[in-house]
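Quick heads-up: it's one chain on its own, the form predicted alone, in structure tokens.
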Amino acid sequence: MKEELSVLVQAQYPLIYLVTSEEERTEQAIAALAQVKPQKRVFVWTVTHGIVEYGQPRNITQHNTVSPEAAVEWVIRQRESGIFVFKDLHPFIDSPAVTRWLRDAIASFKESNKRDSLKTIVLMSPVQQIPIELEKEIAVLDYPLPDMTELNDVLSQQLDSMRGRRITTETREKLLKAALGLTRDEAEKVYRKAQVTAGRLTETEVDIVLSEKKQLIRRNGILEYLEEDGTLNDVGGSEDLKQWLSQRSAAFTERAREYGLPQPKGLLLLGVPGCGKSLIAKVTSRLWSLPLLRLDLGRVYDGSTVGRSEANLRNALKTAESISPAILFIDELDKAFAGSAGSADSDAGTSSRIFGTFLTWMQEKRSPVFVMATANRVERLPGEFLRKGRFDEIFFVDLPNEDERKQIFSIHLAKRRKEIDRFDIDQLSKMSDGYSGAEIEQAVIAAMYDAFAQDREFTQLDIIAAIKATFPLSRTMTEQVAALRDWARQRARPASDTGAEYQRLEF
């Protein structure tokens, strides 16, 4: 990205928009490229101090340049070459006067460039906001977060401050990978925090570094960092799906890249509600030892400003990429994008633009972010999601068969009691034909509540009574479940090698 910025400046682009929150690091990069011949002076504008030459004290300001209009006018009047950095101009850029002055500056630069006076305005801001009048004239760059080389410099400086303390190559690599996705300033702070907490920097302090990533997710507001203690052993049935996931547990390692394997893109889980799709997504993060980020698309939508929703999604995806490799979990995808096709009448096309932004990102992403999505109503999903290549695989999670129901009962009973031999699992499995895993769990919980209210231990009969008192979704929504299974039979891969025994009931 630094090379691209240098090319744009040398190619005499008059207006460049740098999206970044790292002002100091970005200023240093701009100052470095200004030394390339022909050399240029660098000036920085802020609304608090006006225009100040880079490297000079802030009290040495150019007169009457605090207002954006006056500052741009001052830039136009300059006769020598220079790079003029405007920090946080986005609150003012929609002003007709500011927009007009910027367009005047672009026209002026085209003339001055012919006289060897090369000038470039760089707008630096953590928020991308561009008026339509400037869209054809501006080049937009996302300034990247520090890579392993820059983070290694930060870590080395911290170790030097600890009187040259040395660490092993393996420990250094783990500390650097843990800090990927943090800004340079955040990395410095978290390394200092690890040193203050433990008095040293070792492999055991990686968790302290990772905690800073969790804070990064919380500050984002749209993503949620999930921690799951369960394993694949807590999932009953779905053996084919679990095998597929186990085979890819090392898919993001360097060994896989050396072998020539491409990074997996994502997985779509379709199925009957309550059959463990969300649980499978959560336990996969532990199986693969990757952070799990849940994208809440409901938080993405923001009607306060045109384009704000799309910006929210881009920022969330950028955050996910910054801490990759990671799993991006989207629950109930069918609800999130159900109205994208006809949203022009209901929300001015916001849903369609969100949908398009997400699809484009899935198609073009190069970062190791594995998208794991679940859906219940397949007829609501846009066809673009279901085409081959969007996801690595589409699995259908059906209602559990008898053997799978035995596993599910055993799992939920073992979570709550050490001894489960007193329960007849076979009988419970036969009686719960057509029940989902969630409904089986609730039957066990309901039996425990009944027994607890009577101040006694729950028994087989309590669970049977709870099962009989429950009307499973497969009966209350027979037509929808049957239609979903018919669709998946020809279009999705079954999560289990044998289908559920439940058949459509006729009433």
Ligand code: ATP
Contents of the next structure:
Amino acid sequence: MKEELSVLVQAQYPLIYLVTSEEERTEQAIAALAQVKPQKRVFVWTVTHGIVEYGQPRNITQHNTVSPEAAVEWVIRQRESGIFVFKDLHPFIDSPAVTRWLRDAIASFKESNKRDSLKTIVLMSPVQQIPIELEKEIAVLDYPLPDMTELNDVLSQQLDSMRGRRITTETREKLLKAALGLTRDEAEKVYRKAQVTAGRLTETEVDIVLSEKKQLIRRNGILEYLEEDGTLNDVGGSEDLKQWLSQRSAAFTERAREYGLPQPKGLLLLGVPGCGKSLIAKVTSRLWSLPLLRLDLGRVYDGSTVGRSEANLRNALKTAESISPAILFIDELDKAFAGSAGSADSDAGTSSRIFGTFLTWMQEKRSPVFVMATANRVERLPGEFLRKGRFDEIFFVDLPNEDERKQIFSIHLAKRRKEIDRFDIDQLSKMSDGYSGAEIEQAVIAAMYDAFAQDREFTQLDIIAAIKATFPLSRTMTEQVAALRDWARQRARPASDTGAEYQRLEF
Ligand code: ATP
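Form predicted alone done, so how does the form predicted in complex with adenosine-5'-triphosphate look?
And the full complex, kicking off with our chain again.
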């Protein structure tokens, strides 16, 4: 990243947009870059102080440069080479005068750069906001979170402050990996806290670092760390899908790379509500031994400022990448992107920009982030997701067939009672034709509540009564289920071989 920025500056890009919320760290990187020959001075603009030379006290400000227009004009007038950093110009950038001054600056830099004075304006802001007039002139860079090397500096400083305490290479690596996904400031805080809590930084403190990281990630509200303890045996049916997942359990290892295998990109799970799509995503995390991050797209939306929602999404994706290899779980993709195509009202505008940001990321991502998305309604899903190559596979998880329902009853009864032989599972399975896994689980729970209220153990009859009292979704949403099946039969791979059942079930 530093290299990319350096290349842009050397290549005389007049205007660079750096999307970052880590001002101090980014400023330091720019200052270091300015030392490379030919050396350049660095000036920083803020709306509170106007233009101040980097490293100088804030009161040594350039006169009358608080207004953005005056500041850009001042920059144009400079004869020497320099990097001019504008912090948080985004609230002003849409004003006609500011846009015009920036265009004037670009034109004048092109001239002056020919005469060997190299000038670059860097717009630094946590939100990306670019007026159309500047779109073609600006190079946008997302400043990434610190990598292992940079975190190593942070850790070394922390260890130095502990009178040069030494740790083994293995412990160091674990402490570094545990902090991946944090900003430099956050990593500093987490290491300090682990050290204060335990009075040292050893392998046992890795857990403190990890749990602190989970807290921080939770606080940003868009990504959530899910901890799962289920295994594939907790999922009834979906045998083909389970096999697909098992086959790929070592897909993110070095061994797979050496073998020449590409990294899997992602999986889209379509299906009837309550058939275990989310459950499957969760157990995959355990099966592949990868952390599971849930991306809540509903929380990405933020209408407070234009560009805020995209910035939220970009930050969340950046965090996921820095924790990778990881699974990024997106539930109900159809809901999040419904309405992204078409109408031009402001909400649809935000929604389609977010959709664009997400698609571009999926297309370009190199880091091992496996996307597991679920959807119930295909007609609401933008067609781009369904094109070949976007996901490795699109699986359709249908209502369970008789055999699968047997497995699901066994799983949920065995979860709650040691002895399950007293239940006639064949009968329960036959009676629950058209029921989803979630509805089967609910029937078992309802039976237990009934019996519990009467202060007795629950029986086969209680479950039968609960099944009869349930009106399954497949019956209330007959048309939707039929439409989804029709669609899926042609375009998605069935999660299990339930072909015979398709013909038999009439909805
Ligand atoms: P939705 O589309 O409504 O999110 P879903 O298909 O993701 O539904 P889950 O949320 O995974 O379904 O299912 C809810 C619960 O139902 C699961 O946590 C699990 O307890 C139970 N369940 C569903 N399907 C199965 C299954 N095939 N095997 C075992 N349990 C299941």
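On a predicted model such as this, the values are computed, not experimentally measured, just so you know. In this text, the rigid core denotes the largest set of C-alpha atoms whose superposition between the two forms falls within 1.5 Å. Positions refer to the first chain, counted from 1.
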Rigid core fitted, is the C-alpha displacement of residue 470 between these two forms 2 Å or more?
-> no
